[in-house]
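The chain below stands alone and is given as structure tokens, in the form predicted on its own.
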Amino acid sequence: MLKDDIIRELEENKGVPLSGQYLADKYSVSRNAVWKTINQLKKSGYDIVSGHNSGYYLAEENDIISEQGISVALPEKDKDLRVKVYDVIDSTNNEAKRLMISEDIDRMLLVANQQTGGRGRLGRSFYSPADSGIYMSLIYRVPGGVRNPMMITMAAAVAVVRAIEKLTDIKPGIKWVNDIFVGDKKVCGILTEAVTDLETGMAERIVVGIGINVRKEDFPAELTNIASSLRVEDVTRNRIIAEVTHNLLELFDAFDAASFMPEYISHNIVVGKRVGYERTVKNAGIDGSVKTGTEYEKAVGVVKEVCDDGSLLVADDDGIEDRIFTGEIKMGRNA
């Protein structure tokens, strides 16, 4: 499709310009046809410099997320990756569990320019407006399976932080489990949801989520205290998934814990900050029985550490250490 053509061609040398007898002869088309393809850009929001004698170029701070866009940032590795864009969808994640039952996916990249019904953990609903965010889902199939799909959800933590800190002089900080804060307000969350082998327990195929506020300046009035963005102008969203979506192979394709959670642990906000969590009761019953496993009490410590297999050492109140594997916390005086 010579639309898909000249966007690749555009990003491919941007701010370098191409005349339109150049892609006329390259595609074998009409000058005509180029012109009416770049006013149709034009009209789509594309922000393409022309002039007489002076060819056609796409300006720097372009910022329109395109499939040409995202595979011509990623590195020559990755370049076969299967990308896919869309303006509006209601979510990433459910697009690509969709996809995943009538397709056997190896690998695949969705990305949304808006989501209607973007979802965040323990079904909350993420905020995702158009034109200002990045909404990607990557399908993976884990090579040998993963026991412990958590680790998958800070392997992608650190991606994303790895990314900012590369694009950017931004310096993140990461909350247990799996947000991305700026200061002390969220600009990145993450969903990781896995299709789980019954026999062995492992974790074969997964769908790693992420939700990351670039450019937004005014949130809505119940997320203005807890919500912020990554608020760059000089790297464009393309950028910033590709760098992404490279790391999260990266990790993934190696996906050795050593590798990741040492990083994982410095970029931690939570140590020593005090914190509201559930612990399982452990007590005895009325009728001798022990109650274990089964129901949660709510309880307030201080976190000690975030331990290497992931987990949150807590001490409460009364100086007891619980360990919490999964969950969330929530910080600050009211916790």
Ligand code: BTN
Contents of the next structure:
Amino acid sequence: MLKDDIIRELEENKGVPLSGQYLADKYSVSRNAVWKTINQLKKSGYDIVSGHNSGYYLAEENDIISEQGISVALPEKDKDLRVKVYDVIDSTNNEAKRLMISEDIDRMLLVANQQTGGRGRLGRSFYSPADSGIYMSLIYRVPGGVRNPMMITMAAAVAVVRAIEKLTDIKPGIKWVNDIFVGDKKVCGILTEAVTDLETGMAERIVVGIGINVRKEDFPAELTNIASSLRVEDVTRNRIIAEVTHNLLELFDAFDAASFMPEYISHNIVVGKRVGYERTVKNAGIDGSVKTGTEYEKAVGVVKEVCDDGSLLVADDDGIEDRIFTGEIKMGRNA
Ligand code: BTN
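Having seen the form predicted on its own, the form predicted together with biotin (BTN):
Once more the chain from above appears, this time first in line as the rest of the complex follows.
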């Protein structure tokens, strides 16, 4: 489609004027067709500059998410990744799972400008307004499968942290398990879902869903104290999406916890903090032996360590140590 070709030309030549004649010749269409398409793109929000006789170009600050814009920003080795961009969708994780039912996809990136049913962990919703955030899901077939999807989530947190540190001056932190914080507020959440082979218990394909607040300044009342955004002006969402995706693929393709756990641990903001958590109830049997049940109870304690296997070591107020492998911790006033 001419529209897609012109978006690609503009993304590849950001800031460089392309004449209507050049585009018309290249795609064997009339100059009028080029002009009409440029006008349509402008109407749909593209920040296209058109000077007298100087041609058309995309302003540096243009921030429309597009397949072409992401692909241009991806390094050469990742350019063949299938990418699909939606203006509005219920949830990119939902769409990924729908696609996986009808197609045998090895890897694919789905991105939305807005989600109407964005999902967070533990059944919560994820606030996903238009034009200011990144809502992306990577479908990835894990060669040989993965037994512990939590490690995937931790690698994803490192992928996001690396991207933020490369593209901005921000120093992000990780709140165990997978929230990215700037200061004391959350700017990014990660929801990893797996399609598990019931016989082997291995996750064969995973969907890593990442939501990043990039430019939003005013959050709904219930989120103002807990959520914030990167508030960067000079980096496009396409660029951030491409960097996060590249990092994810690099970490997943050569999956080795040793290559990211030190970074995961050193970025954690939970060590030394007082947190609320849930632990398994340990019942004393009649014979005095300790039986560990599947019941949970609430506890409060101080985090001593994020361990190499991704678990959290917490000491409660009586000095009893607990190792937490899943779930969530509450920090600060919520502990
Ligand atoms: C959390 O903070 O609890 C996880 C939030 C994950 C949000 C992302 S946005 C893209 C993908 N689609 C969803 O519906 N959720 C994830």
